[in-house]
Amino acid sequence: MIVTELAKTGVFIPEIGLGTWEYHAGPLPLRKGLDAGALFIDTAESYGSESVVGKAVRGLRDRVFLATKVSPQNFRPADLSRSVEASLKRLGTDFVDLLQLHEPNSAIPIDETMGAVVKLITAGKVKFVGVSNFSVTQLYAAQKALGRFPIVSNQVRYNIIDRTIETELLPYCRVNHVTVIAYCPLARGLSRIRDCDPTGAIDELSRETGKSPAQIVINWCVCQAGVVAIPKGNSVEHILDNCGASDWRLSQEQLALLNERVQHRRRNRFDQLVRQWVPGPLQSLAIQTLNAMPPGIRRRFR
C-alpha cells in the first residue's frame, strides 16, 4: 500500500483507506482491509460504526489511524467534550488520530468549536484535526478558530464522474497543504459511473492493465495530487479488490483517456444545497426513480 503525508504533519497515512458509512459487514472484512496495509480507518458517531471498528482495531491499535467524526448538532464545547468521550469508549481507545467536524453548523460559532477542540488536543485524546464538508470559507474560518494547530484534512466527495472541488476546494487545499480524503470515490456504485463512461473507457483500461473496474476508477482518484481515498466495502471480497487500487499507477495517458472519455460534473451552489437540505428518504426515493431510467437519461443527472 502506497503511503502518503498527511498535510505537512510527518504523519504518513495509506492513500487508500477503509471507510464504514453503511457498512454492515462486521469487524473481518475491515480486518482484512488492515491486514492488506489499509491501515486507516474512517468512521463517525452517526454511522453507527465505531464499536465494530473497535472490535476491528483491538490488536491494531498502534498501527492503524483512526479517524472519527462529531455531528454538528454536538459542536457546543460541553456536548462535543461528551460527544468525544461517548466515541473513544465505542471505539476502545483513549485517543483518536483525527478528529473531524462532520459539516458546518453556522448556528454554533466556530470559535466556541474550536476552543473546545484544543482542549481535547492538550488532553491528548485528539491528535490531529480535520473537517468534512466544508466549502473554501468554511474552511478559512475554522483554521482561523484554530489557531496554533493546523487543520490538516477536508473529508468531502470527489470521484471521476462528480469533481465539484476541483473549481475552488482544490487548489485551495493544495495550496494551504490540507489532505482531501475523498469519500464515495466509486460515487454510489459502479453502475452510476458506467452510465457517465458510455463508450467503455473504464473496462478498456481494465483490459489493458488487468485489474478491475473500481481499482481503475479509485487509482484515477488517488492518483491527483494531495488527495487520498476512503471506498466503502461491505465484503472481504470488495475491500480487497479496493485495496489493490494501490500500489501501482495509471500512465498520464490513461489518466488522459479517462478525462476524456468519461463525463462528468461539478455541482453547482444549487446543486449543494440541494443534496444537503433534501431529507435522506426523498433523497433516496430519487435515486431510485433514477435508477430505473434509461442510461441516456441517467447520465444527464450523475
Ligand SMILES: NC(=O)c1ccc[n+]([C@@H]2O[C@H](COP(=O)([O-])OP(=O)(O)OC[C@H]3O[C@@H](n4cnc5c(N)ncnc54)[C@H](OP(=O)(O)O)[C@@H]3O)[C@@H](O)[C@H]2O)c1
The other form holds:
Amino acid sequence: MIVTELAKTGVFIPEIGLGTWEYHAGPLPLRKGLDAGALFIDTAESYGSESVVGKAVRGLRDRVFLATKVSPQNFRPADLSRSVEASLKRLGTDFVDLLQLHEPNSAIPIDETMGAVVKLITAGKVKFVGVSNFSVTQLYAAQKALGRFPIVSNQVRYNIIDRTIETELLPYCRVNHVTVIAYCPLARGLSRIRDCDPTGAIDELSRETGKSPAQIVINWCVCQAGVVAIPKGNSVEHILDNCGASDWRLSQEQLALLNERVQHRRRNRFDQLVRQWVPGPLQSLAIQTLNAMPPGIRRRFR
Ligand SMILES: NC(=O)c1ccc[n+]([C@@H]2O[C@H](COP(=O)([O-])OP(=O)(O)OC[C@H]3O[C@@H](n4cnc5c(N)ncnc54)[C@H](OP(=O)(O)O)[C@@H]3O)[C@@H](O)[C@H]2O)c1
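Same protein, different condition: the form predicted alone was shown, now please give the form predicted in complex with the ligand.
Expanding to the full complex; the earlier chain stays at the top.
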C-alpha cells in the first residue's frame, strides 16, 4: 500500500482507507482490509459504525490511523466534548488520529467549536484536526479559528465523474497543504460511473491493465496530487479489490484517455446548495428515483 504524507505533519497514511458509511458487514471485512495495508479507517458518530470499527482495530490500534467525525449539531463546546468522549468509548480507544467536523454549521461560531477542539488536542484525545464538506471560505475561517494547529484535511466528494472540487477547493488545498480525503470515490456504486462511460473506456483499461474497474477508478483518484480515497465495501471481496487499487499507477496516457472519454461534471453553486440543504433522507429518495430512470436521462442529472 502506498503511503502519503498527511498535510505537512510528517505522518504518513495509506492512500486508500476504509469508508464505513452504511457499513454493516461486521469486523472481519474491515480487518482483512487492515491486513491488506489499508491501515486507515474513516467513521463518524452519525454512521453507527464506530463500535464495529473499534472491534476491527482491536490489537492493532497503534498501527491504524483512526478518523472519526463530530456532527454539526454537536459543535457547541460542551456537546462536542461529550460527543468525542462517546466516540472514544465506542471505538474502544483513548484518542483518535483525526477528528473531523462533519459539515459546516453556520449557526455556531467556528471560534467556539475550535476552542473546544484545541482542549481535546491538549488533553491528548485528538491528534489531528480535519473538516469535511467545507468550502474554501469555510476552510479559511476554520483555520483562522484553530490558530496554531493546522487543519490537515478536508473530506469531500471526489471521483472520476464528480470533479466539482477541481475548480477551486482542490487547488486551494494543494497550495495550503491540506490533504483531500475523497469520499464516494466509486460514486456510491460502479453503475453510476458506467452511465458516464458510454464508450467503455474503463472496461478497456481494465482489460489492458488486468485491474478491476473499481481499481481503475480509485487509482484515478489517488493519481491526483494531494488526494487519498476512502471507498466503502461491505464484503471481503470488495474491500480487498479496493485495496488492490494501490501499489501501481495508471500511466499518463491512460489517465488522459479516462479524462477524455469518461463524462464528468463540476457542480455549479446552485447544485451544491441544493445538496447542502436538502435533508439527507430526501436526497436518498431522489437518488433512488434517478437510478430507476434510463441511462440517457440519468446522465443528464449527474
Ligand atoms: N464526509 C461526508 O460527508 C461523507 C459522505 C459520504 C461518504 N463518506 C465516507 O466515504 C466513504 C465512501 O463513500 P460511499 O460509501 O458513499 O461510496 P463509495 O465508496 O463511492 O461506493 C460504495 C458502493 O460501491 C460498492 N463497491 C465497493 N467496492 C466495490 C468494488 N470493488 N466493486 C464494485 N462495487 C464496489 C459498494 O457496494 P457494497 O456496499 O455492496 O460493498 C457500495 O455500493 C463512506 O463510507 C464514508 O466513510 C463521507
